[in-house]
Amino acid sequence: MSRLVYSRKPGKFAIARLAGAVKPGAGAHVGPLALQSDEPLALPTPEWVRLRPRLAGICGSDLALVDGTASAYFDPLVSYPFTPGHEVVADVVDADGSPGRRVVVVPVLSCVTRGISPECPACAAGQINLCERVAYGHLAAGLQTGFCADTGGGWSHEMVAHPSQLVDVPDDFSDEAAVLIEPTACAVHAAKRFTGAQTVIIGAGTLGLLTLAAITATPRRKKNSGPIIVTARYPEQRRLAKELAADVVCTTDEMPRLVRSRTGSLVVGDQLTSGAPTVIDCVGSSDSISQALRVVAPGGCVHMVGMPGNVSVELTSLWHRETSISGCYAYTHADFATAIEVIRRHDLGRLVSATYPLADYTEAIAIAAAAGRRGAVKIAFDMRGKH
C-alpha cells in the first residue's frame, strides 16, 4: 500500500520549476513529490470515516504543484506534508474493514467539516466554496481535501473524510464516470454564469469541455441562444467540442476574427470595439486572459474557471470598457447533483483516457501534462489493483 506525498522542500520546488519549464510534468521526477508507504491517518472526530480510493484524477492545479508553478497565494491555505488528489471516487471502509458504499468526495473543507460553529456567513448560505475558515477548526490548514495534512488525498490507498463530504455514486455509473463528478461540478458552477448570450470558451481541455457540456445540458440553452464559440488546439479536442454541441470550434488565433464577424466589431490595434458579452477562460494563463479581455464586449465579463497560475496582464481595458473579471471557484453541494445528470446525459465517462497505478506516477503525470497533444483528456490514478 502506498501514497504520493508532497512535502515542503523549497530547493526541490525550485528544481521542479526549472524542469517543468523545459517539459511540462517533468517536475514529478525531481520535485517534492514522492511515493511513500501508506500510514493510517487519525480520524479528526469519531464521526469521520475512512475511504479506500478507487480512482483519483490528475487536474491542472495538481500539475501546477508538481511543476512548481502554483501561486504562492495558496501557501497559507495548505498544510504539509499532504497527499494530493481531490477528484476522488472511493469506497467507504466499514467497521470490519470491508468496502461499503461507493462515494465521491466533495473536497471543500468548510466550517461543518472543520467542526466550526456557528458557521461563517458563506457556509450558512450553502456557499461552501467561499468558506472563510479554511485555516481554522480542528483540522490543519487546507482549502480542500488533497491539500491538507490531516485528511490525506486521493493519490493513496487510504484517506479520511467527513460524512458531509460524501456523495453516493449512482449504480449505473462506472468508476470512470464517477471520477468526473467533482470536475463536472466545478464546470456546472461555472455554467451558471451562462446567460444565453453569445459566449466564448477559451480552452478545450478537461475543464473547458466539461463547462461546455454543462452549458449545453442546461435548460437555458435554447434555440434562440447566442452561439457558443470554443477554442481548441488539438484535433481530438475539436472533435469532442463539436460532439458536445459547440456552435463554432476554432483555434485560438482564429477566434478574434470569428467574434468580430459575428458581432460587427471594428478593430483598434488588437482590441475589438464590440465583442462577446461573456467569455469563459478555462486556461488561466497570461495569454488567455489577455485575449479574453480583447474579445469581451464593453460591459461584458470574463469568467475565470479553474486555478490560474502567476500571471501578468494589462488591465487598462477594464477601466476603459467597464468590463470585469470574475473568479469562479469550486462548487456547492447542489452542483454535484447536477453534475451527475450532466455526465449521464453526455456519457462523459468516455473522457477518462487512461489510468495508471501510483507506482507509475511520473509517467501518469507526464501524460496528463501533455494530454491534449496526445489526444487524451482526463488521466487518473487507479488504486483498484488491476494493474
Contents of the next structure:
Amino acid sequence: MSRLVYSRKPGKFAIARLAGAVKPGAGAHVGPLALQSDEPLALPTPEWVRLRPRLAGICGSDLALVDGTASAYFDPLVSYPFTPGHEVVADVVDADGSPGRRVVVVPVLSCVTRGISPECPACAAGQINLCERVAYGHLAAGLQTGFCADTGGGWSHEMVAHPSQLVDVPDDFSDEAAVLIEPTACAVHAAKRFTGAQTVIIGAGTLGLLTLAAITATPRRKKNSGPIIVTARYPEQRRLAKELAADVVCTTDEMPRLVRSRTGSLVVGDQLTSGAPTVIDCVGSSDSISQALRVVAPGGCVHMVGMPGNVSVELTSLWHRETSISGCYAYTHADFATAIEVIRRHDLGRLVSATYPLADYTEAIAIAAAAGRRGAVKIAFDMRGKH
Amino acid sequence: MARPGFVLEVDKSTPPLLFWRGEGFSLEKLPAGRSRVIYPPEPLEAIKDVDGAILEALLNPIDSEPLPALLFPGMKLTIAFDDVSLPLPKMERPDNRQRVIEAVLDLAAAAGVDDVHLIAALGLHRRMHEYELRHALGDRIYDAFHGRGQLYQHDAEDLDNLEVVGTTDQGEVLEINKRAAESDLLVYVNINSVAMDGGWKSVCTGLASYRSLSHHHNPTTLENTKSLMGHRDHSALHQSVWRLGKVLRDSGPRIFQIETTLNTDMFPSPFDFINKREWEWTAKDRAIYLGTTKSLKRTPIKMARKIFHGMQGPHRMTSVQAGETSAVHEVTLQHVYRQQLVEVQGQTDILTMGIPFVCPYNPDGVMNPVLVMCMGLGYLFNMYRNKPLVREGGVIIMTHPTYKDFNPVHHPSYIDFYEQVLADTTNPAEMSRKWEQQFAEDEWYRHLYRTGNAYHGVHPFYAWYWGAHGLQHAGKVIIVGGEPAVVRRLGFTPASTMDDAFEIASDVVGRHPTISHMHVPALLVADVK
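If the one shown is the form predicted on its own, what is the structure of the form predicted in complex with its partner chain?
Whole complex next, starting from this chain.
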C-alpha cells in the first residue's frame, strides 16, 4: 500500500521552510514528505474500519505543513510519522475486501474515536471541534485524521476510521462534490457567524468561496441583509465569488475604501471610524488580520477561518474599539449535513479544478500552492486508479 | 501677424503628427488622401500695456457705470476670482487675476472702501493650496488679505454661509455664497480660456452650492448640451445657467463682470515645439523632440509630472472687458473665437486627439482615468461650433497611457468612483440614479472637500457627465497606449498602436474612413460647416 508520509525530520523541515519561502509548494521536493510503500495500518480497535480513499483534497493547512510554515503549536497535537489528508471521500472496505459504502470522513479525532468515556464536556455537547482530549485516549496524539500516526490519512490508498467518523455520500454526488463536503462543513460552521449585517470575507480561495457559498445558502441571508463584500485576488476567484452571490467583489487594495464608502465611515489614519460589523478572515496572515481590524466596526468581530499561525498584528485598535478576534475551527457532525445541501445548491463539485495520482505529489502540491494564480480552486489526489 | 488656423489635407509628404500621450508624446502617421489635420490659429498679438488696458476696461465698462462710480465708503465689496483650473498650464507671473484684482483694489482704496473680501470661486473644485493662491494673486494681495480672514475659498457645503437668491421659472434654485449675495457689489474676475466659461456661469457655478449646481450638472442636461463651445441655444447647460443668471440679475447683488482672454502661446521653451506645425519644425525642434521623448520615457512618472506641472505658460492677455455680465461675455466670445476658431468643412468618420498630462481638474495632480474620459469626450470632443467634427456613430481615438493612478489628496472620491461606480455602470443616467446621492452626501468626502484639498464627492460624476454627449454621439471610443484593463473599465476599447486602432475602428466605420485630427495644443474650436 503506498501512501505519502510526513516524518519528524527537523533538518528537512528547515530546508522545506526555505524552499517554500522561495516558491510556495517547493517544500514537497525537499521536505519531510515522501511517498512510501507500507504494510496496512492496524485497526486501533475492532470497531474501526478500513477505507480506500477515492479522492483526497489538498488544504491550506496541508500546504503550511509541507512548506514548513505550520505553527509549532501543533507539535504536541500530532504524532509522527503521519499521512496527511483530511478531506477524504473513500470506500469502506467490507469484510471480504470489496468496496462498500461510499463515505466522507469527519476527521476530528474526538473522545468517541479515542475510546474516552465519559466524553469531555465539549464532545458531550456535540461540539467535537472543541474536544479537550485530542492528544489522549487509545490513539496517538492528533487533532484530526491526517495528523495522527494511528489513523493514516487521505493521501494514501488505505487508511482507517472510526464508524462515528463516517458520513454517507448521497448517490447523486460525484466524488468531486463529495471531496468538498469536509471543507464545506468548515465553511458552514463559519457561516453561523453571519448575522445579516454587512459582512466582509477576506480571501476567495477554497475556504473563502465555500464560506461565501454557505452564507448565501443560509436562510439568515435575507433581501434586506447587509452587503457581503469579498476580496478576491485573481480573475477566476472574482468570477466565482460573483457567481456565488457576493454583493461586491473587490481586490484587497480596494476593500477598505469600499467598506468606508458603503458604511459612510470617516477615516482616522488608516482606521475606519465605522466599518463592517462582521469580518471573516479566510487567509489568516498578518496582513489580512491587520486589514480586518482596520475595517471592522467598533464592537464588531473578526472571525478567523483561515489558520493564522504565527502572526504579528497591532492590537491597539482592538482594545480601543472593543473589537474582538474569534477563532473558527472545524465543524460538528450537524455541519456535514448542511454542507451536503450547500454543495448541492451551488453545484460546488465544479470547484475541484484538477486531480493528480499520488506519484505526482510534488506537481500536485505545486499547483495547489499556486491555485489562485492558475485559475484553479481545489486540487485533490486521485486514488481511483491502480493501487 | 499671427497666421489663422487652417485645415491640412494629409498627403504622402505630410510628416508624422504630434500626439500628446499624457506625460509624453508620440509622432503618428495618418492615412494619406482621407485624413485632415485642424491646426489652431497662431497666438494672437498680446496687449502691450496690460495694466493700462485693465484700467481702461474698469473706467469705461460695457453697459455699466465705471467701477469708481460703484464704490463708496462703508460698502461691502466682494471680489471673486476663477480658481486653479484656469489657465493651463498656469501662466507666468504676474497672473492676470493678480493684475486685475490689484487694479480693482487700487480703485476701492481710492474710494475709501475697506470691507473687501476675496473669494476663490471653486464651485465643487478642490481648495487651492497656498502656493497656488500666491501664484494667482501675488504675494502682496495674499499677505494683506489672507491673514485677516478676508481672502478665502468658496465652500459649497457651508450651509451657514450660503443664501438662496431666488428660483427660475423652471424651478431651479440659485443658492450662492452668502457674503457674495449680501455684498453691495460683487466683482467677478475671469480668465476665459474657452468659450463655455464666463458670463453668468461664473457666479452661478463658481459660487454656487451643490443643490444649485445639480440643476444643470446632470446627465440629462449635459446629453442635451450639443454645443458647449458654440451657440448657447444648443446648450442645455448654458440655457439653465442663463436662467439662473436672470434670477441673479433681478434678485442678487450688483455684479461687475471682468473677463480676460488669452492667446494660445501655451508652452515655454524647450517645449515650444508643441505649438508649432510639424513640417515647420527646425532641426533643433526635432532634436529637442527626440531628446525630450527619450528622456521622458526614462523619467519616473512622478518626476515627469513635476516637470510638466511646473511649467508656466507664456500665454498673454489679448483682451479685457468689464461691465454688465451678458454684454461683457458677448465681447469676450468674439475674442475667444478670434483666437481659436477654425473653419472646417463637414464631419468625418473618425476623430483623433492626443490627451495631455493635464485638464482643468488635475492641476498639480494626476490625470486619472476618469479625467482622461472627461478631457477627451467632455472637452476636446466639444471643441466645435455648429456640429461635432466626427459624425454621429463615428469613432473617437485618443492617445494616452491611461494608468490606474490617482492623487488621493485631490481625488479621493474619484478612486471610489472608478472602483465602485464604473465597475457597475458607465451609463451617466444609471450612475446618477444609483450612485450620485451616496457620493454627494458622503460625510468623509465632504470633510476632505471642506478642510483639505479634495474635489467634492460628487465631482467625478460631473466629470463623467461632461462627456455624456460625446459618449452618446460616438459609436466607439478607442484609447491607444492605455492600460487595457483600465481602458475597458471606462467602457472603451484599448489599442496598442494607431494602426491597430484604425483596424478596430473599421468594424464601425469601414476600411476607408475619413479622419480628422485635432492638433492640440493649442486650443481650437472647429467651426464645422
